[in-house]
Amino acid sequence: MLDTNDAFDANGAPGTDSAPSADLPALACESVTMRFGGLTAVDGFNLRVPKGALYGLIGPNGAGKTTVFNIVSGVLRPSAGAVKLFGVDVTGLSPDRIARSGIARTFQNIRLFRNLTVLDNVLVGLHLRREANLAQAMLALPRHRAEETQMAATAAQLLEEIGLAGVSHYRASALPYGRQRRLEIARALATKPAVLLLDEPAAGMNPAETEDLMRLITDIRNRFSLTILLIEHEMKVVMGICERMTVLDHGDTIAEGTPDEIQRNDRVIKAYLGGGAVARA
């Protein structure tokens, strides 16, 4: 199993040595805003999740849920707020930094190295954090090998446990849709995140792969020590398997409880879920 307590790093957030308490969230957005000229996406958005926290961001289409991942993951600097891993402020800092300080995340529409080997799109993830420097490399010196060794090893483990070690070979392209989702996964985790942030991970998938991608989540969860914030249409999906969730809507958050409050809340309802869809969650 990989370690995820040194997820946190010099080059973007506190070193390994912080200890952060147990009564900070393990991410949280404060006021958070996001203006695009008058359009506002995202307003005064407030999220508190919870070490180790399987918890869901759910919403109607341009409700202002990829906005808030795209800011979390530092693809965008907000307008206005903050957000805070582990009470630490990580506000605007580069997507490879956010990485580092230990936040990582998955799309919507999968992005892998598809002509890479399903092991090399792991061996990605990992580079994130390796030590050898460039000459090293260039040299092959002694430490560039041993960690070259020692990352291939860790690679062919976590695929094991994510359940695709008889495909390490394969062309990423050459997966079914299912091990794709799950390849992509695979690669946000060998970045030894503290907080995995999954974008629809059960789009396009069938109810099989549906059901074995909510036993995945759930045993990554437990298995890595994660805090996941899971965006998902898939109602099955997110009632099923989180424990708390927050409801948006034009930007605005309209709700936040457990699965069985925001099923019953009247404001969700009208803005989203509607009768039909809450009787089949």
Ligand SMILES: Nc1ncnc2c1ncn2[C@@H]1O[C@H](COP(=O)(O)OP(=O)(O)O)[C@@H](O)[C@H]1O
Given for the second form:
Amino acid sequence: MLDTNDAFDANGAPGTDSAPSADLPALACESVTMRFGGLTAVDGFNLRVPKGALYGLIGPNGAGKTTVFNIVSGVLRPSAGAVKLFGVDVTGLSPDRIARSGIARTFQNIRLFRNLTVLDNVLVGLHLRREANLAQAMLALPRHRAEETQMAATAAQLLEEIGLAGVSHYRASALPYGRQRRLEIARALATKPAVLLLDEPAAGMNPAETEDLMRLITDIRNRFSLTILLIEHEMKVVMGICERMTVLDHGDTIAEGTPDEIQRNDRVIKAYLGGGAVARA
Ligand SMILES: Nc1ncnc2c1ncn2[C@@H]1O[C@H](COP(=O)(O)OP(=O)(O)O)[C@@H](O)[C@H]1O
Ligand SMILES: [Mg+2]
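Starting from the form predicted on its own shown above, please give the structure in the form predicted in complex with the ligand.
And the full complex, kicking off with our chain again.
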């Protein structure tokens, strides 16, 4: 399997040269606010996700969930507040820089290189890691070639682990929807993240695919020593696999707690769960 234990040693959390401290949250948002013109999409958002957690972010459409992911992954710079990765401030760094610091994500609307093969899509993720050592690669060409071979082997191994080995030479666009979502996860894993952000991974999946996905998410959390933040509409998925979650509504945090606490929370029931989400669970 992939050696992900060096996710931080190899990348180095920005601004640090020591191992992350055990008591620091893997991911934290501190009073994060995002304004788009007159709209406050996220207002004073606080989050602490412990290392190794599988943490949920839920709420109705337009609540600000994807905006939080865009801020954490560097796509958006927040109007105020800070994002910290193992205590290190990464607010406003470029998406590339954030990816190299150990945060990877998937997208609500699948983003794959549709005309590339499944294998090449994973190689793109691995490539991102190599870029950090491009100077070394150029200075030592034989080592570079060895690395290319190594990367292809690593990509193949990753596809095997994610259950896509049999389709590695298919075009990404030829895969059924559920498998495209799986490939997006494989590509994210190829960047060797410490923290993985999944934006509605079960969207568009049938019940069997959703069951498989739940197993996959819990499985990769353990196997790749990940901390996972999951946005998901499918209540069965969130309540089934997340230990804790935060509920957003119109940019405000209306609740935080365990699945039991959230399901019994009056504000959550009124704003979200009462509106039919439970019926879908
Ligand atoms: N780049 C943007 N520019 C302007 N408004 C945006 C942008 N991104 C999101 N929004 C708005 O912010 C709000 C929250 O959106 P989003 O984070 O996508 O919600 P969710 O993922 O919870 O459904 C929505 O009203 C949305 O229209
Ligand atoms: Mg969204």
